[in-house]
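Here you get one chain, nothing else, as structure tokens; it is the form predicted alone.
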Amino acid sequence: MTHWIEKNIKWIYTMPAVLFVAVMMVFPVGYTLWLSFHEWDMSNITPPLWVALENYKVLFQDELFLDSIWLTFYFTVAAVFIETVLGILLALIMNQHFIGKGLVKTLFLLPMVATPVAVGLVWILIYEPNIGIANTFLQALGIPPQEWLASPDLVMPSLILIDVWEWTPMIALIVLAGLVSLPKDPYEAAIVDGANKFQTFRHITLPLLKPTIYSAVLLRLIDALKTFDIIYATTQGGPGTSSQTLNIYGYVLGFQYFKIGQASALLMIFFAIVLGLSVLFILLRKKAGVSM
């Protein structure tokens, strides 16, 4: 027995992690995939009925599903791009020495530690057309008040602004950690060579920060694609279906219309999209010669 344990010790040590992944990840994905080939309304009386690829066929003929894909990418790309640009700028500012730097870092953590539902409720008040701070600010600038979350044209930019407010600090703190760890020698050589600040940033800071920026963008990309709580807490996909992303539409199909098979098919397509984008991003990172 002792000999067997010594011979297989590497498998024994890794088995808890393998079982955790199997139970917490592989089983839910496998069960969802199985449900996506069935028609079921969550009834205890009627068992799931095998329909093969019918749920997928119905989804790709559904305009609401196609619109939800567009809205998901619109929200994700816009939010992650703005957060990345602002996060890098804020990190560069915070990398300078100034009074109250520690306090600013602490304040930056506040949006991230707040629960998404609480953040959503706060922004509902900010966007409130009659008493909200957003319209008060616009009126002070001489701009007519807006309907924000109640406007089909403004609801997505309004939601993107909430996401930017909440998650830009995370990008900034990750990039700041990368800035602090950069070697000093290249900067000293740049000073000797007479490089200005922009040239130093362009040719030294930015290339050295690439691994950190790639990591931050990948984390935010996956998280932004999955955004549900903020949207559901503020608009529930409305007005109409103007902010109905894939997550929201999956919830509507599953728990409002009880079309579990279609909702499962939607989630499998969404899973494939997230996985595909993650792999694509990693391949682009390797092609750019960046290792993390």
Contents of the next structure:
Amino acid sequence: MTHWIEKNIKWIYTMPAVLFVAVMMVFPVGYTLWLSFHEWDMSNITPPLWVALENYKVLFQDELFLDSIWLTFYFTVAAVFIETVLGILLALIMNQHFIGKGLVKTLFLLPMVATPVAVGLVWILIYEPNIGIANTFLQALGIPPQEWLASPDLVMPSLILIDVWEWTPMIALIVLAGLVSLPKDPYEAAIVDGANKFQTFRHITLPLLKPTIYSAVLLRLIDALKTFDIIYATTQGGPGTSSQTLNIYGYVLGFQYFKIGQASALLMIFFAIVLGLSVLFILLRKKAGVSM
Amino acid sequence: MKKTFKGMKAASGLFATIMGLSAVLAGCGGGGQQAAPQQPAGGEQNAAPAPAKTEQTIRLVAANHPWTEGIKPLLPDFEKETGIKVKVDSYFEDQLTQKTSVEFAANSKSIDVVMFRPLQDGKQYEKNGYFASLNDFVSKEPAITDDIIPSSLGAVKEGDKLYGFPLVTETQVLYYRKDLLEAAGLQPPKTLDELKEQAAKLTDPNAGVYGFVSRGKRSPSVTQFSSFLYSFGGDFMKDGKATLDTPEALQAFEYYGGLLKDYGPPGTLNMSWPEAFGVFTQGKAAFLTDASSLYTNATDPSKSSVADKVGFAPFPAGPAGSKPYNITSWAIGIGANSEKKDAAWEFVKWATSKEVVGKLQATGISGALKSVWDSPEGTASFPKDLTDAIKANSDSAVPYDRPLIVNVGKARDAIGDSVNAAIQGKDVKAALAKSNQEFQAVLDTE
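In place of the form predicted alone, the structure of the form predicted together with its partner chain is requested.
Every component of the complex follows; first up is the chain already shown.
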């Protein structure tokens, strides 16, 4: 017995992890794939009906699906871009020495720690067109009040602002950690060479920080693509379908229309998009010669 | 490598929603299992309910609704009477649909009693085999359904199969601000034309008061728009054909959208009932149309700053008369896979008994029993003008507030698109043509 264990020790040690991956990841993905080739409305009486690629065909002819892809990318690109720029700026500021730095850093983390649904509910009140503080603020600046989440044109920017508010600290935090661990010598050399502050940043800080920034962006990218909680808590995809991203549309198809096959097909496409983008991003990073 | 793994892991998180369904595989193998009646064969030997039975606990999955709040304090009585304990899980409407459908589809045995919306989920759930038939139980004591309002009972039947008992009924009434109307020397409007005139007169954005508020959000707006549609002489469908492209429907959509666009507060596109009531109870709107069953939100001083200034009127008449919906909004049924159907039935019987419904109705929850409505105690807690409005409504009411079909969710969204277009002042005719086509596509799959 002990002999057997010793002989197979490498399998035994990895077994729990393998099982976990199989049960929690491979099975659901495989099952979703299987469902995506079927038509099923969650019935206990009528079993799933094989329809081959019909669900995919229907999706690609569905205006709302194509809209939702566009909205997902719009949201992700805009939010992650703004978060990255602001995050780096904030990290640079917080890398300076000033009084109360510890306190500022702690306060900074608060949006990130709050649960997204609670954040959504708070922002609903902020954006409320009649009594919300956002309009009070605008009026103080002499700008006419807006409808924010209730306006088909303004709903996406409003949602992006919430995401930026919540997740910029994360980028700032990762970049700050990168900044702190940068070597000192290149800076001393730069000073000797007479480089000004901007040149030091452009030619030393930024290149050295690249791997850190890449990681932060990749993490945010994947998360932002999948955003569900904030949007569901504030607009449920509305007004109309103006903020119906892929994830929200998947939910609607599955749990409001009972079209499990189509919802699964949508999730498979979504899965491919997220996976594809992640791989692309990793390749880009490798090409840029950044190693982790 | 490490990164790839991370990406995979994060991506697979997408499937969290589907995870809940994974248990279904196991259930699918079993095929369609029948709701085996678990009544003892004889029936006679059980003539006297045996309180000495071992203690049972049943699970009630319910909505966050005044009915649930009302029944909770009464549960100890039920336990004392029958020895059956009731565990209550409650969720918001949409989550309730999601939660219960996933559990039922997974063939879970853990839902004994379920609260559901007959017009929204009823047909889908019944078609999917989620409900136990109540026919066997009722056939033992047929008199039990005699007191139920017939149209309410009809809402929980498919053919001859009875799959639920009605809990809550509601009709659309006009809520208005007595003080504002009085100051302007107006009487509550009797027609939709008068409503529009008065809403125009009372709209004063500078004072932060708008003439009219109601639901404008895509799907939730459809039910509250339905009374307008009927009162203009339109309907959602006729003999399996979508009828949203009729001139009557166009008029109704333009009227409702125009009312919200011209005399409504900003932001109506995102308003379901909590938001619309929010505007009204903050004193920012003169008129509100919504379900009668929600009236305590407007008249409870802890929720409403205009609690003592709210009046009620019957739904105003349109070109085709006053045709508000009058529906059974909530019902309870027994889960098809429940192993405690007898106990669940005891609960259903108790919760819909005259005594319990009477107690609930005394706190403002309108039930579906004729005798309770006829008794003075049944309506004692309701404002007098609300009782009058409900009674006036019942003469000409329509028993549905959304299309009576299986795939209600998709149909509501298709119709809601046109309500949204009307509120935004877009080309309503074009929007309706599209809605009609989408709605017809839904009907074609039924």
